[in-house]
Structures are given as C-alpha cells and as structure tokens.
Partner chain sequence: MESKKMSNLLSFEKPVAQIQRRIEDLEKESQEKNIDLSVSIEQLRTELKLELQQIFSQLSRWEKVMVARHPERPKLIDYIKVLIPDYLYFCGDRLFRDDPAIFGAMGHINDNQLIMVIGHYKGKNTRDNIQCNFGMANPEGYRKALRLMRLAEKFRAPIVTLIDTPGAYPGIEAEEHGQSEAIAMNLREMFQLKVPILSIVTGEGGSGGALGIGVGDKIMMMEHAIYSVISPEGCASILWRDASKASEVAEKLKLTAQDIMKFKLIDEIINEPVGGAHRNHREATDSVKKCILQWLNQSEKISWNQDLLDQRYEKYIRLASFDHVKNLMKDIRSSEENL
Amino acid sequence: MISFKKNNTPKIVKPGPNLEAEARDWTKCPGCRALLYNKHLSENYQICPKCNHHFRLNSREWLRLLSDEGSFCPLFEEFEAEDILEFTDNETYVERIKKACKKTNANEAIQTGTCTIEGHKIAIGVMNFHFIGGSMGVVVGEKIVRLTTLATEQKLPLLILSASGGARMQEGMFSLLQMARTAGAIGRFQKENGLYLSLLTHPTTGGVSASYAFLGDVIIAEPQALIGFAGARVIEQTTRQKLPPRFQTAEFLVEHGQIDKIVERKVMKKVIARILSFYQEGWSSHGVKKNE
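Since we only have the sequence so far, can you give its structure as a single chain, in the form predicted on its own?
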C-alpha cells in the first residue's frame, strides 16, 4: 500500500530587498499586458516589441533622443510659475508645483533651448507630461513666445514637441491667454519664412492642440498618439452620436489630412534632420545664408 504523508503548510515568502529590486527591473505593457524587461525596453526606445506601444518619454529623454550629444543649450530656465489666483482644491497650487518640481527635477512643463540635430541648428521646446499633465500655464506660454522670438531673430527653424492635457486650470484665464500669445508669436515667425515643425506625442489635447500644436508647417505625430481637443466621451455626450473607430488617434488624423506624417520614434531624428536639410537647401538656393 502506498502511504501519503501530509505536507507541511507552505512557507510564505515575504518580499525582501532582492525581490523588490527584481520587480523594479520589469514593466507591464498597458497595450498587450506583456511583461517587459526594462533594459530591453530602454534599448528599444521605450517601445513595446510585441504591440508597438510607445511608452511616454519625459523632456530630458526626448532631448537625448533628438539632439546631437552635448549640443543642447537650455534657455529661460529661470522662469517659475506663480500662484496668481491663490488657487486651492484638495491642496494648494503652490504645493502642486513643489511636488511636480520634485517629481520631474524640472521647474516647468516645458524645456526650451537650442541644439543641433545631425548638425542642423534649431530652436527647440519639449513638453513634459509628467509635470502637472504637461499643462500650459503662463510660464509655458512665455517660454514658447521667447523661444519663437529668438528663432525669428536668429533665423533658426523651430521645433516644438507637444505632450499635454491642455491649459492649466489653476491659472484660469491667464493660462487660456497663452493660446493667443503662442499662436501670435508663431504667426509672426512664419511671416518671416521661418520653418515650424510640430511634433505631437501622446497625448496632445485641449488648449495646446487648439493653438500652437496644429500651426506647424510640417506636423508629425507618433504612432497611436491621442490627439484632439475635447475627450471622446464629452463629444459623444454633447453630439449624441457614436464616434468612428480610432477617433482622435494619429492614424485617424493622418487618414483625414489633419497631420502630415506618422513617424516611428526610432527614426524620428533622421526624419526631422532630412526636413531641416531640405529647408536649409531651399534657403541657400534663394541666396539666403545658411544658419551657422
């Protein structure tokens, strides 16, 4: 006869430093739910190799990806947001700003400056969604206006990368005014034959999409990026109509002629460099000196 011995109660392994460290080495893809090794994810430009989901990059990561090594020169870093309205909901606006600064190691939702992209000098602004949802307040608007003015004066191409939930509600009407200010500055820049490249990433919505994001001479988007003004649910509730599939995605917009091209992150730098090369060759052929 075969006898069975009752097993002891299984041991419960408590999470320790090693297990916690190993857990931090992996990320679950929100698109396909696959478990991805962070090192491999980083080597693949923060793109899921299984479903092509593009993980969100912060402004520093984008600058490393797009600019030539060591070429980025920051501008207007001294500007910081103020609590103009003394706004408070479940916490004060001042506290929100402090938390965002600590979380992102930045003092605003956009980094601005100049850099070179494969040797082509350019004025660049890169938004950071991790800073209060990439919201546009007075400082964001001011930095874009000043960057655009500098690009006009120095005859530099302008690139703005958008990643935003829209205008910053804690600054009320002052934030909405930035839509007109940024649009006006870019309009003046384009009247001087300046080239404005607009790069739309996930998400580009609200007041940002309704102002400078869609004013580009060339508008590029990342795959699967959410791009639009109001949310899909708000539109459906307002119009009482069912929206078409993939509505407000980059793929839907390029099919309907609202953006020019969808570009994979891996080749984004090369595509932008090629556009800049065509632009500078055009200026040179018309007797205009190339940017130095």
The other form holds:
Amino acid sequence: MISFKKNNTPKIVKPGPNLEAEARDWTKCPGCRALLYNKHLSENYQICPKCNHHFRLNSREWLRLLSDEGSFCPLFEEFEAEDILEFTDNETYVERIKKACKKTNANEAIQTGTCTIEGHKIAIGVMNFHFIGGSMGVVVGEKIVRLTTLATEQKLPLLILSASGGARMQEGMFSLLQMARTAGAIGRFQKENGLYLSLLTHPTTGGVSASYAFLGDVIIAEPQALIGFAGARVIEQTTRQKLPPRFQTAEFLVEHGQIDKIVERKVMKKVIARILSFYQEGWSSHGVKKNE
Amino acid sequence: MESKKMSNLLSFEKPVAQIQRRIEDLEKESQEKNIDLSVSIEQLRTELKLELQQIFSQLSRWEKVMVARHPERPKLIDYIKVLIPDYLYFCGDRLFRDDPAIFGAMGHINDNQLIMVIGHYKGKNTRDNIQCNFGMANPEGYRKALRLMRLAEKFRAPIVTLIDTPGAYPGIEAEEHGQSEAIAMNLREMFQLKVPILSIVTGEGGSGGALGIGVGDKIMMMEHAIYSVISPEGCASILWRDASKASEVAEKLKLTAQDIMKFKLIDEIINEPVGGAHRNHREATDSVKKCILQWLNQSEKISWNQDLLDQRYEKYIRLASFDHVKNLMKDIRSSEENL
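Got the form predicted on its own; could you also share the form predicted together with the partner chain?
Then the entire complex follows, led off by the chain already shown.
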C-alpha cells in the first residue's frame, strides 16, 4: 500500500470570523489555486473549469454519474472488516475502521451491486478512496469475488472502478491473498466470454493494480490519474534515477501501451454505454442475449 | 551435524560462535598433533546443537525476517541441483528480455518423475546478486515464469515454484513494461494450468512479487521463511515515515510461517535443520525434496483436468475469505474463553 499526500481532498478555504458559512461554498483548486464556487464545481463533475484538475469523487458520486437514475441495487453490504491480526499503529485497526465508516458513511472501501447504464444491465463495483485509502482487505476481495461470480452466473458485463493505494496492510497476508482470489474469479468470468471493463481513477496502485484492475478486457483511465505498481518514492530510492515527466500518469500508460484509453469524466458514461452496446450487438447478431 | 563455517553471523547467533570456534580449535589441534579429541569435539557439538535449538525456537518475528533474508541461505540453484540433478533450463519471455531474477528448469526428481521448478533467484555472490537484481523480478521475469508454466503443462510436468524475493522490482522500466499487468496475468492464468502446482516459500515471500508465482494447489513455507503483504521497512515508512521501526512493525504483520499456519493460510511447514537452513544446505534441500515427493504422490490421485482447476479455484474461494476469517475469529474467541 502506498500513501498519497498530495492531490488529496479539496481544501476548504480558511474562513474569516464572519465568513464561515460563505467559506463552505468555496473550494480552492490544488491545481491552479483558483477559488471555485462549489455549486459550479459540482455542475462541472467536480472538475476545475480553469485548469481541468479532477477532484476525487467518492463511490456514491461515481454511481450517480455512471448508472441510470434509481437503477443501482446494492449487494453484499453485510460484510464488515474484522481485525484478525489485532493490528495497532498510532491507533487500533478497529478504531481506524470505525472512523472510516463515519467519515464515508459506508462500511467498506467498495460498493457493489447491479445497475443499468443507458439501459444495459451490468454488475458494478465502485471503490472509495476515502475509506482507508481505498485499500483492499478481506471484505473488498470478498465483495469483488461475489460480484464477479454473480456476473458469471447471470451473464452480465462487469465494471469495476478502482481507486486504491493497494492491499490493506492491517490485514497482512489475508489482504495479499485477495489479489489471487479476485484474479481467479475474473479469469473464470472471462473464460465464459464475460466482458470486464476496468476503470482506473486516481490513484490505482500496488496490489489492486497488480490484480483485478489490470485484467480488464478494456481498461479506461481518468485524465491525470496516478496508476502504477510501485510508489514513486520507492522507485526513486531504489533506482537512484530521476523519474521521467508524467511518470505513472494515465497519459504515460497510454503511451506505453498499458491501457486502452483516457476518457474525460463528462463523457465517461457515454463511452461505457457505447462499449456495452457494441458487446450486446456482437452477441445478439449471433442470437445470444448478453445483457439488456 | 555438519556445520558450515559462518561468515555472516546474526546478532542472536553470537553465543554459538564461541562454541563453534572451540570446535574448530580442537579439530585443528587433533590434526596437527595427531591426537584423538573426538570425544570432546562430539560433546561440544551436542552443546552447539542444544544452544541453537534453544535460540531458534524463540526467535522474534524480526529475527525470523533476518534468518529468511540470510545471505547464506540456500538459493534457488542449490535447490534445483538437489531436486532435479539432470535439469535443463529455459530462458526468456519471447517479448523483451531474459530476466535472471526468475529461473526455471525441468528435470527428473528421484530419476523418474518429470517436474518443472520455477523460482526467484537472488544470486550467490555480489556479482550474481546485482545481475539478478537480488531476486526482484521485472515484468519480463513474470512473463517468462508463465511461459515456462505453460511449457510444463504441455509436458504434463507438475510445477513447483520456489519463492524467495524481497518483492517485484520497483523500477522505471518495470512500470513502463507493465509490472502490474504481468503479475495480474500470472495470478489469473495460474488458475488455468492443468498440472498440479506446489508453491514453497523458501526464504522471503515479498508481497505481490512473491504471489506472482505463488498460486498453487498446495502452499508450503520453510520453518524460518516469511510471507508478507508488505516489507516491514515499507510498512514502517508508510505508517511513521521511518523505516528504522521495521523491527517493531514485523511483530504486527504476523509474517512468520508459524503465524500464517495458525491462520490456516498455508498447508504445511517444512522443517529446517537445527539453527536454520543456512547452517546446513544439504539437510534443508533434502527436507524440501521429501515434501515435494509426498505432494507428488498425493497429486497422482487427482485427474489433471477440469477437476484439478475446480479444486484449485475452490481452495482460493475459501482461502482468506470472509467466512474463513469469521471462523478463525470464532476459534480464537472460544479458545480464549477456555483459558
């Protein structure tokens, strides 16, 4: 797992004595330092209109953006993390989970279920970076395995949106093994000709990128998203080399042939819907219904 | 017991160094003066063995990390020479380069059974170490491993992977060439190989770089091996920006073979010679060979077709699953209540 200090949550401008209420309406862009009116920002998909900086969306915002209104049916919500290692650093893992639940109003770093995208029914998993860095522990792995199994059984296309620093170190070996479990489940799904779309958002690294995130039949990334296996700091320290410009960005990965394309948030739903309709078209012209 | 001369002595091994020196002195004396000192030498050897037993049964997790990383621990090539003496090795990923950090060879174990052994190679001396990147593989290494596994499948040869790596190489080119994709692909494809797979962590099981060749029907660990989601140094630097707290973190990560066996995440622990594998290569490699032979025997009972794949898949659906954790927690709680 890698820690991410910069490009974090939008900074709220420090309020003056009488401006507290007003300050809540404004956000300072970490990209160009412009003051942005929150209402405008949310109308613009949380993208800075001045410098195109993409603010991070949580899983609910992504689901709203991608799925047809009211179509999302949550599944596997019952799973909650256990502290099997009895892990404590500056705080106990139990405490950390509690805080994350409170902060995100969710019980894990991924939401899973089914929804429709422009009428195409799919199985969908959306990660939430705000929940312990979107790290993958037993519950994240379990939900992905179950979602993928469901997609295999019901012959639904699968979409997983990643936003994660990697495996959750507080769950030790249990986390690491989720890489194998998720990859195995996706392999079975793909063997049955299931279509798996992997959507990479800022950031997708470590154990998540080296398992299900890079197994997509089509891999799409958001502009400027940080995507890679090892952390930049570790690479710099190990190799003592200067990192090339835009290293490990989505743009860098397209150039190196690692992902299919970069898609702007504004048109993300449209592009995904197009791929889904191509897929359906191909199969239905041969008399097989894949998704409707 | 035949002890190797140690040049890299770990701090907790110091008490035995003195005894070892005394043995060496006596041996020299008996040779030079042509007198029989075998009784006292034998006595000292017993003392040495007891002392080692004592020390190695009480190692802390961080001390285990040091043993697992010991430069004189048997390396992949030592195992291969003993396991498959008539070995034939294969090179390259057919795409870019031959990665010396991954080595794979086919040969006969016990003269009659063909197997493919693939593993991380850390190297045996400084020049070697640098050439093999201390066992840190690049994407081409993982792709080579997968290619050789498929080759093994074609030969109907069971696969044994020997894991000993600090992790996948964190390099610029590794990222450019798709380190993530290479590991992910191995994880997925190892579920599709219609020959039995045994994974053994012989030394350091470093994170995704270890798991990248580690999806097996059976998973074993050597007695003093470690297997971890992140290196203690890496974990410490994320938590406290201070890699020197690694020893403290090692305790939290529960990364020893004994911890992981307790969690029921591996199938077997392979015994090491008294005082660790680095003290007696022959005994260590023989012990691994014995376990492989037993496993091969069991593997004969399953037909190597879809059944094998289904069994492997089922294993991983249960392994480290939510139910697995729940049941473990239940066991732990009930054993606490009984105390």
